[in-house]
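Read the single chain below, which is given as structure tokens and is the form predicted alone.
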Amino acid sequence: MIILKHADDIGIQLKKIKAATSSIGFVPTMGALHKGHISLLQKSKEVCEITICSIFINPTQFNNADDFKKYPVTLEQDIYALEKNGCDILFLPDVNEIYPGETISKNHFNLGYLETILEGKYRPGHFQGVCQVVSRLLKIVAPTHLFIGQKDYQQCMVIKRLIELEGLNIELIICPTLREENGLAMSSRNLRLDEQQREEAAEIYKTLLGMQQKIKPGSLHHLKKEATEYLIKKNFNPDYIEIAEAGNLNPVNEWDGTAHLVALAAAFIGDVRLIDNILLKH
């Protein structure tokens, strides 16, 4: 595996690559890496010819500071379980090299209602911090596909309209979300809860499982009340439980029994915020 930490040297390998290979897959990540993003590390090695990963923990996607001072760094074991499974090239750039000049990007990128609802809502910014460092990522790596988690739900349909922003011929594909024994979806956040609120922890997972099973025709008001004050019992502080539709995240109050959902929650285990999502089928 290479490694390199600046962008003029992600350009002079590329040009080599690519006169040897048509398909180059990314796989972005903030480290503290676990089995979700090594499945798209995989999945991207059984798509394509050559496959770059990068490690940045991007300070503009974080609407708290005490959030992105207590992000764990594990980068000597990230290095280890990238090249252990296959990485080709490990991008590995500091704030600088992101935003070069010391200066943050002003850049608004039109995401619509995408960013003024759930996610959206409760952490103000965050997706155009996100829009800021992939579509700088992706001028610099340029590839043919890249790879996320389903986990981050909204986060993949934001970025599915930054690549229809910005007219990239990339190819984006999104993988299935890796669970723990417990149901608990795979996070690196997981690495701030201690043992207990580990088990706790995928309480989550169980309540959208039970949506999942109850939902039929006519008003969810009902099931999403129940849902949000079960996790309360449990112990959480829920932002949010909704159900929305999943090709572009409308909220459904009434459901009409075909229309393809998804179920969506974020919540507080003491001070570790989660999320996770499940698609609704009856």
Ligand code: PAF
Contents of the next structure:
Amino acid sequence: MIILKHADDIGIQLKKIKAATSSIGFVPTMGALHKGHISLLQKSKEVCEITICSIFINPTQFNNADDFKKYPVTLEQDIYALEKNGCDILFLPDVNEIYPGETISKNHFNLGYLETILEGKYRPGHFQGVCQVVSRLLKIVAPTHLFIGQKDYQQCMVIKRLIELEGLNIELIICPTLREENGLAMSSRNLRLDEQQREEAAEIYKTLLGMQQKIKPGSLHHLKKEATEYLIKKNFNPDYIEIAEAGNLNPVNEWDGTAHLVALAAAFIGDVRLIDNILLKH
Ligand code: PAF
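Just the form predicted alone so far, so send over the form predicted together with pantoate (PAF).
What follows is the entire complex, opening with the chain shown before.
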């Protein structure tokens, strides 16, 4: 595995690669890698000839300074895991490489209502930050395929929109959420949970599974309320439990029994905020 820290060096490598290769897969990450990230790398290796991963903790997507400060860093282990799993190139930029001249991109991305609902509502500015970094990374890496995880469901939609907005010819491949044995969605933030919290955190997925089992056509108000109350009883502090159309994330209060739906949850356990989602009917 080649490790590159400068955008220019990626450009030089790409010139060589592109002469011999037609598909370049890209897996952007913020490090603290777990099996979910590795599954993205594996999928990319299945589909593409060359796979580039990046590790960059993007300051502009953190709406909470404390969350940024406490974001887990496990660089040595990450490099080992990427190497072992066959990553070809690791792009490891520092902040000046992504935001040169200390200027954080002033670009505003027109994300429409995606920016103001769910994660957008509770993490103002978050998706603009995600778009800033992903847009910059896609310019540097110029992949043919981009691999991201379904765990960040709304982020998947935002990145799909970004690709459309920028007119990029990149195939977006959304990969399934990987889970711990108890059902907890794998996430870098899980490293901030103690053992007991890790057990308790599985309640989020159990709640979503319960919704999947109980959903019936008609009003969904009670289902959402019951799920929220359940999580509060289990000592979570939920930001939201929502049911939305799977294709566009429009919240659904009355279900006609046919629309494809997704249930999404965001909740704090202690001071760690976790998100998860599950497709209900598809
Ligand atoms: O999902 C993530 O880890 C990040 O939001 C991403 C896509 C790497 C952008 O910083």
